[in-house]
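The chain below stands alone, shown as structure tokens; this is the form predicted alone.
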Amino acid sequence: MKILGINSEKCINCGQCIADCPQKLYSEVDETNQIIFEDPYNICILCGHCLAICPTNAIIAEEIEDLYEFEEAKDPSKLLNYENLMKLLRARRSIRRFQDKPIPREQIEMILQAMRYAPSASNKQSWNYIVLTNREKIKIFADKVMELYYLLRKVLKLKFLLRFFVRGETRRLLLDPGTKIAIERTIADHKAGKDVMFYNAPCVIVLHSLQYGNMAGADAGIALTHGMLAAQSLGIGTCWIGLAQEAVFRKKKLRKWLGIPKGRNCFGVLALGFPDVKYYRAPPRNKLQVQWIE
């Protein structure tokens, strides 16, 4: 998409594009009061706010899909009230028990579309997705990630040395006796043939992105959250698999196996499937720690 200018016959000089453009690329010509668009340094981030806010659809753009125009766009609060939104958010669970049936491709594509419209820093939209639906390849992926557990087990045998080289929360976790027990149980289940990584999910989505400052991870989190909520609306459960994300992020060979191009890295791995479990209530969460500055 590229913004080309303004249709002067449609423009009513309301100034909304001037007020809303984050890059300040719209201005008013003093002599004629006509609003113009100028971007000599190509700094437009293609956020589309001008297209969305113009009441007469006077912005001219090329390579643009059909704009989605609907009445509630003017007041999104009419789409979903706060009470129902909170029910949707609190009902979301990390699902680790999936039915043995595939997700129709069209529903996976609907979930990806929801991720497409997530916000991102400076409208980077740097996400690319790898979708695995082949059971054998998902198993290979899980086995490759499990190599981290086997490595951790070896590392923990040297924990008497770790106390001198590791600090903070990582040190606490590595020296916690519960960590060793959890690792041993996971490895035992894996050796018994259980899918302890993706829980027999019929679909796994890997998000990879360029690294840009500290925002790539945050943007990925927003996109995958969009996907998780969209999946929930379709009756599909999800679980963010942090260890798989860490394995892909750290292991060059695993990124190569997945086909992630050089210069990009993994910022999220999501398991998806139809839940084989039903919850009857939403559990509590810790009280917020809030500091008000007024």
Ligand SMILES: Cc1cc2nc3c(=O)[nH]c(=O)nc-3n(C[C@H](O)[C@H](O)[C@H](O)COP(=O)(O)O)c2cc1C
The other form holds:
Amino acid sequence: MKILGINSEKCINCGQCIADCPQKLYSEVDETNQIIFEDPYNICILCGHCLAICPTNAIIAEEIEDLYEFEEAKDPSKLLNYENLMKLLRARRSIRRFQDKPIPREQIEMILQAMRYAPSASNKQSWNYIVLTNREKIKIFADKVMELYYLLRKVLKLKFLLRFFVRGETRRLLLDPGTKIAIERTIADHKAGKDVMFYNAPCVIVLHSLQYGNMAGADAGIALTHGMLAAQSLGIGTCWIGLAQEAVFRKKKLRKWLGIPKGRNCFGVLALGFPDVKYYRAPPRNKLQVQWIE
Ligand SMILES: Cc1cc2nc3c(=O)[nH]c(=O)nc-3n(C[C@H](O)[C@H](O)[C@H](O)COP(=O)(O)O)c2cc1C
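Since we've got the form predicted alone here, give me the form predicted in complex with the named molecule too.
Up next: the whole complex, starting with the chain shown before.
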């Protein structure tokens, strides 16, 4: 998409584009009182706020899709009230038991479409997705991630030496007896033929993106959250697989195997499938920790 200018016949000079453009690319020309769009330094982030806010649809853009005009766009609070939104959010669970049933491709595409409309820093939308639906490939992927576990088990044997070289959370994890137990249990299950990584999910989505400061991870998190909620609305369960994400992020060989291009990295992995589990209530969460500065 590219903003090309303003249709002066349609423009009513209401100034909404001037007020709303985050990059301040709209301004009023004195003599004519006409609003103009100028972007000499190419800093438009293509957020489309001008297209969305113009009451007469006067902004001219080279669009990649039709604008989506619907009544509730003017007042999104009409779409879903707070109570129902909270139910939607609180009913979302990480699903780790899936039916042995593939997800139709159209539904995977619907989930990806929901991710597409997530907000992102400077509207970067740097997300690309790799969708695995082939059971054998998913198993190979899981096995490759498990290699990291086997390596970790070896590393743990040296923990009394390594503790002098690591700090913070890594040191805590290294010395926590629970870490060894969790790794041993996961390896035992893996050796017994269980899919300890993706829980026999029929679909795995890997998100890769350019790495831009601290924001790439945040942007990926929002996109995948859109996807998780969209999946839920279709009766599809999801589980974010941080372990696989970490392995892909760290292992170049794994990125190569997945076909993630150089210069990009993995910022999220989701397992998806039809749930083979029902939850009757939403579990509690930590109390809010808020510091009000008034
Ligand atoms: C970034 C991230 C990484 C996660 N990694 C894993 C994982 O590797 N394996 C897993 O089974 N669950 C994983 N989860 C799911 C969390 O364990 C789960 O969200 C948390 O326990 C709360 O449960 P709920 O999602 O059902 O509310 C991950 C979740 C997030 C957000």
